[in-house]
Structures are given as structure tokens and as C-alpha cells.
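What follows is one chain in C-alpha cells, specifically the form predicted on its own.
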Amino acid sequence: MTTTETSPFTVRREGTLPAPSLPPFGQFIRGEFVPSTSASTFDVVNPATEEVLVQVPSGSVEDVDAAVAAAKAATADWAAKTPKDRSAVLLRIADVIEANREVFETLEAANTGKPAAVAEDDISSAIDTFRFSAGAARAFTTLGADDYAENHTSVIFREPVGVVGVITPWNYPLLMAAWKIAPVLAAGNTMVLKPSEQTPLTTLKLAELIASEVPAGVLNIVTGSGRVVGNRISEHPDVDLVAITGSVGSGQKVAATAASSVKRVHLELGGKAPVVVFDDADLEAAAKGVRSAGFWNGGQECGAACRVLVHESVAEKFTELLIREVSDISVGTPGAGDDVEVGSMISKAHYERVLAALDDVRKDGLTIAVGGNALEGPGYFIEPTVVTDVPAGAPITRTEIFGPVISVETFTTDQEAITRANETIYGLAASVWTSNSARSLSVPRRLDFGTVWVNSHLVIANEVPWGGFKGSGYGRDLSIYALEDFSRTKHVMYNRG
């Protein structure tokens, strides 16, 4: 379905992009790119454009063999290296990255149709992540040693747990790596990345940039499917914790192949964000909170404020400086400007998904309030998306779409807020918007959500930790308890009588 004559939603196409800085071809293995084994590829594509713009090799598991035996045999000289060696190691690659930030944002851009002000955001935050692992590998502390038991000392080590295997997704390609590679690498582990199979070209690049930086076999790079590259790494034998940021059907089927080894895993998987807006909220600033962190990457963001619970008093109210917000959204290609909004879908079969589901809408018989439809033209576009008068329990409360589509409906008492808020099987993240002190504090103690934002939406930072409950996964991404994740403890006891 293409937009109406009464669509306040158009595309900006004005303006290109630089000509990417493509990265080499190959799998990057023992500190250098060297040939697949398999001869297939698959064509990356600019999603605003449906332009490829190359290909990249379809890795086989001999691939992820070789790389899993280099991480292995890099593993004990990089665990034995300082914290103080290691962080500075990220602080190069902090450099690096910063000192080629325009690189980095245009190939991600041309690879995501991501709006330049998500792409900025994305690069800025993964040179801080890496910033911030640096400190805190050397500020990763334990148990103090000491005698627990009598004639008796104990020392707690923090050791890296070996070779961590990560799969990370499409839609924050760069930045998801950066989360895993700084603390797993802080933590003293080596490392084989998959990225995903659509946006391969930041992470690859990434790795010829800092090929001279990090030691050999440290981290390691295999591009392909999921059903291949994925699968192998997390059976391997030699891979001691598998790491996914992805879908719930992802991380399931991560976490019962790397049961056949009893690894550990570390899921960062979906999310279904409730945004509790009550009585006494600031209307106003609620509307702008969820424009902003509702279509933030297209909605294709795993704690998007995609799922309005308002307060049937002001609902009405609510709803009508949400519709004046959204109408406002620019919509474009990442070359438009600087103040484009929301770019386009990551790639057709998304587009597609997404659409479906808006047609899944009107079939329920909801209102569309604004957009709902595609939009004209080449590259994979959607119109920003309101869907009004949502009764409880309706499928769109409960799926995660990822895009550019926000729902609202309304609630009478609190404790039916929180009821229906915690009534998804997903347990990433939640907002909640009042200005009463009592109810601020109350409320967020019985959201089932990883993080609780109170009067904001979407603000993260390195230092506190990110991750979910129940089918949004469990390990923790950022802050120190990432570090905790990819290492292990042992305890030592010297008998002193």
C-alpha cells in the first residue's frame, strides 16, 4: 500500500552520501583477511537506494574452525597481559576509531539507511564504550583475600572465561560489536565475531583499521549465515561462551545448540517496551519523549517506546499531542540532512514484515491515527505510525514489530498499568511518566523490565547496565557487569595452619 494525497509524510532524497570506504574481502582471521573456503557470497545492500553495494563472503564452518583455533591459541597470552595492557589496547582502538569516525558513519549509513544524526550517535557511543571498558579493566575488582575459615586464606581470582563466540544484529551494526568486543576483550578473552549477514561492512572495516592494534588472533571475524556461521559457533567445543544480541527465536536457538556443550550464553534478545504515561505526567513532554525514542532508528530498536499505556483522563489529550508530534517526523535518505528523523527499513524482507503487520492492524479493525502505509519511491520506506483506541490483550500490544509504529491505549487504575504493562513475554525495557515522587518510585519496582526509565525514554549510558528479563534473555551488556559476564571466578585457599 503506497501513501494517500492526505499523507503529511513524504521521502527527502536530496543530497548523496560519500562514496563508502569499503572494507577488504575475506574473513578476518589471526590479525589479517584472508580467503573463505566457501565461494559463495551475498550481496549487502543500501536499504534507501536497493543499490548493492558489494559482496561479501558466505562463511563456512571450516572458516569458523580456523578462527576458533586462532582465538585459541591467542588465549594465553592475552589473558596474561595487565589490565593495564589490555586497556590500552582499547584506548587505541577508541583512536581509531575516532580518528575515522566520517569513514565509519558513511559506510553505516550506506548500510543500515540510518539518518545521519543515528549514525553520528551510533559511532560516538561505540568509541565511548570502548573508552569506558578501558577504565574499568583496570578497575575490575572481587573479594578481598582474607581468612573466611580458620588458618585459612582465601583469594577469589577473576579470570577471562577462554573463547567467546558473538553473533550481533542488524540494526546498530558497529555499536552492538563495540559492546561485546571492549569488555570481552577488557575481560582478558579472545574472540570470533559473526556479524550479521546485512550490515557486515563497519564491523569488517573496524577490522582492518585495527589490525596492527590487536594481537594476532585476538579477534577474529567470519561473515555468513546464521544457519552456518552461527550454528557452528555456538556448538564449537572450543568455545567456551556464546554472546547474542538478536531475536527471542535467535537466542533460543543459540542457547540449545550451546547446550550440547553446557557453555554459557549471554542473551540480549527483544523487547516490547511499555511507556506508562499517568494523570499527573507532563503531556507535553511525554509526546516529545516518545516521538524521539519511539522512531529512534526507525523503530528497529529493541527498547523503542513502541507501547503507550496513557491514563484514560488524559488519553485523549495524550494522544492528540502524540499525532501533532509524529506528524512533524522527517522522513529520508542518510544524505538529506542533517535533521532527517526516521530513514528506511534495514531491507525488503523487513519492509515487508513490517507492512504485514500494519495490515494485520487494519484487519483488527484499529485506527490508524497517522501513516500506516509505505512510501512512494525507491529504497524501503514507511510512513511514522500511530495506531489509536488499542483495547487490551490485541495482538499489537504483545508483537514486536521494529518499526515505525506506535500504539496507544488506556488505562484506569495503577494497578492495572503495571498489570497490563508486565503482561508480555518480553522483559527489556519500560518508561514511566508522572510527577507524583510516591508513584515514581513505587511503580518501577513492579515493572518486570531490565531498565526503568522515569520522565525519559531510551537514555543509556556506559557506566549502568543493559539487559532484560524473561524472553528479552539474561547477561548484561555495559557497565562492570559485562565485565562480570565474560569472566569467571576461582578460589584459592591456602591452608596456613
The other form holds:
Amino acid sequence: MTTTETSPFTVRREGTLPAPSLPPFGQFIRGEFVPSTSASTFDVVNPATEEVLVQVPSGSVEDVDAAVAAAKAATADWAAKTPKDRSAVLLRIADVIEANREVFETLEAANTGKPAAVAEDDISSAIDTFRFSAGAARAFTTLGADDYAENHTSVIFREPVGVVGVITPWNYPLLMAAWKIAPVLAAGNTMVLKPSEQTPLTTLKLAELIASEVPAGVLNIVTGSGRVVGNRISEHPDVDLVAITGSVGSGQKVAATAASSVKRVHLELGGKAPVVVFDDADLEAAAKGVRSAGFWNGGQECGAACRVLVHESVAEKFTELLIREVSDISVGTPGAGDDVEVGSMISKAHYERVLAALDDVRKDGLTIAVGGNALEGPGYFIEPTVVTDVPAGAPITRTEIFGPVISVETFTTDQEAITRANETIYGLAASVWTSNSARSLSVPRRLDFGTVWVNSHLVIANEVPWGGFKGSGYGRDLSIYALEDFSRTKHVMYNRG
Ligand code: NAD
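Moving from the form predicted on its own to the form predicted in complex with ligand NAD:
What follows is the whole complex; the chain from before opens it.
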């Protein structure tokens, strides 16, 4: 179904982006772009226009094997560098991204259809991730040496894990790569990274621009499918740890494959973040918070504020405020201006998945208070949508739609709000909106999510950890905890007797 005449939304298309600066063609192995051993390619598409931007190699098992061999050969030298020297490399990477900020923003927006403001934020955040990890590399220490057994002195070393395999998603291509490259290299590992087959361009551009800054073999990039390239990274006996940011299903497959070589696994998976709005909340602030955190990146965001649980006594007022906020959202192409809030969905397949979820909402008899339809093409645009009067346990409260769709359900007691918020397989993020200080202290402790915001949502900083519980996985990105995840401890005990 496409949008009706009464829709408050149209796709703004005024203005165009400059032509993106495309990366070289090939796999980035041992510090240079080399041809893939596979002749097949896949199209990389601009989802806001449906144009094919470029073709990229659909890599092979042999490509992964070559990249892993390069990474393994580089481990000893990179691990032997002092934290100060590794930190200097990361600072230079940050400087290169900053100096080429517009190249990255344009390329990211062209490959994802995301609004210019989101692309700008992604690139700023990626720069900060490298700067944070550069500092963290030097501040990352272990317990001091001491005696814990008679006449024996213990020293605990922090070591790199070795070769780390990384698999990234399409929603924040460069940023999700940065979240892994920075701490993985800071902790002294080398790596092989597979970007999403849909969005490899900024990761390849990064490789092109930092090739002379990073020793050959320390960072290798292989493009291709999850089924071939991702699977080979997960099973390869010389990959010591595999980290994936993606859906629960892909994470399960990676973990199962990794089990055969008993390698460590780091999982950052999906989410379905509840937003619990109590009767004492600042309702206007909560509605504005849901507008920005629910529709950021078109709702293609693992921590999106997509599931509102509002106290029944304020539900009518809150819903009215939310509908007003959402009806005012500006939809458009990346070139249409910095005030565009929602861009296109990432691909035709994903656009169809989100529309199918909206069909299910209709079949379930729920009320679509605003939006609910596709917008006119070209491009995979969907109206910002609010679904109201959602009963407890409805499928929309549990399934990750990963699009511009927010559901609103009501609760009566605090206990009910907490129980229902926790009734999901996911455990990535949640928020609580209240002006009651006792609630603001007690409720977050009882919510089973890796991040809980109070009177806020989707504010992320490099100093604090990001990662989930339950089906959302068990890895930690950002903060000193990421360096912990990408390193190992070794105890050496000296007999002084
Ligand atoms: P996806 O799972 O389809 O793909 C993610 C990556 O995994 C891609 O590179 C893909 O090629 C690869 N992959 C797929 N199957 C694989 C397999 N069998 N073996 C190895 N690799 C495989 O996810 P997506 O659609 O790209 O991204 C959206 C998902 O990512 C959502 O569920 C979202 O919540 C999640 N996500 C989570 C976080 C987080 O921090 N927790 C951040 C961003 C996105």
C-alpha cells in the first residue's frame, strides 16, 4: 500500500549530494588492494535512488584465507609495539577520517540513504572512537604484581588475543567498523573485517586512506556474503576471536560455527528497546525523546526507542503529543537538507520486510494512528508510523522491525511495567521517563538491559560500555571494557624460595 492523500509525509528530493568518491576495487590484504580469487561481484546500491553505485567482489574462502595469513604474519610485530606507538597509529587514523570527513559523509549517505545529519554524526562518532581508543590503549593496565602464595610473586599480563575476525552490519557501516577496529588494534590484535555486503564502501575507503598509516597485514578487509566470507572467518582455525554486530540469527550461526575451533565470540545483536513512561514524567520531553530516538536512522537502529509502555492515566495525553511530534518529521533524500530526519530503508528487501510487518499490524487489528504506508519512489521510503492501543504480548511488542515504526501500549502498576518491559528475547537498551527520584533509582536496576537511560534515550559516549544481555548478545563495545573483551590475561608466577 502506498501513502494516501491525507498523509503528512512526502519525500523531499530537492538538492543532490556531490558524486561520491568511490574506493578501489578489490580485497584489502597485506596493506594493498588485490584482486579477489572469485570472479563474481555484487551490486552496491543507493537505496534513496535505486541506482547501482558500483560493483564489489563477492569474496571467496581463499580470499579469507589469504587475509587471515596476512593478519597472522603481522601479529608479533604489532603486539610488540608499545601502547604509545599503537596509540599514535590510532590518532593518525582519526586525523585521516577528520581530514576526509566530507568524503566519508557523502559516501555513507549515498550507500545507505541516511539523512545528512545522521551521516555527519556517524563520522564524528567514528573519529571520537579512534581518539578514545588511542587514549585507552595507554591507560589500560592490569593489577600490580604481588605475592598471593608464600614465596611466590604473581604478575598478571594483558595480552592481545591474536587474529580477530570482525563482521559488521549495514546500519552504521563506518561507525560499526570503527567500534571494532579501534579497540581491537588498541589491544594489540591484528584483524580481518568483513563489512556488510550491502554497505562496504566507507570501510574500503578507510582502508584506502589509511593504508600508509597502518603496518601491512594489521588490518585486512574482505568483502562478500555472510554465507561464504562471514562463515569462513567464523570457522577459520587461525582466527582467535570472532566479533559480529548483526541480527540474532546471524550471531547464532557465527557462535555455532566458531564452536568447532573453540574460538572466543563477541556478539552485538538486535534489540527492541522499551520506553517506560510513568505518570509523573515530563510527557512533552518523553514524546520529543521518542521522536528523535525512535526514528534516528529511520529506526534502523538496534537501540531505537521503538516500544513505548505508558501509564494508563497519561496515555491519551502522551499519545496525542507523540502523534503531533511524529507527524512533523521530515522525510527525504540525503541531499535534501540537514533538517531531514528520516531517509530511505537500506534495501528493497528490507523495505518489503518493514511493509510486511505493517501488514501484520493491520491483520492483528491494531490502530495505525499515523503513517503505516510506503512513500512514493524512487527509493525505499516508508512513512514514520505510530501504532496505538497495542495489547500486552502483541507480536509488535516482541519482534524487531528495524524501521520507522513505534508501538504504544499501556500499563497500570510499576511492577507490571517492569515485567512487561522485560518480556522480550532482547536485552540491549531501555529507557525510563519519570520525575520521581526513587523510581529513577529503582526501576533501571530491575530492567534486564545492558543500557538503561533515565529521561533520555540513545545517548552514547565512548567512555561507557555498549552491549546487551539475553538474545542481544554478550560482547561489550566502547569503553575500557571493549579492550578487555579483545585481550586476554596471563598469570606468571615466580618462585622466590
Ligand atoms: P545481518 O545479521 O543480516 O548481517 C550482519 C552481518 O553478518 C553482515 O555482514 C552479514 O553478511 C553477516 N552474516 C550474515 N549471516 C552470516 C553467517 N551465517 N555467518 C557469518 N556472517 C554472517 O544484520 P544486518 O541486517 O546487517 O543488521 C541489522 C541487525 O544488526 C539488527 O538486528 C540490529 O539490531 C543489529 N545491530 C546490532 C547492534 C548492536 O550494537 N547490538 C548495532 C547495529 C546493528
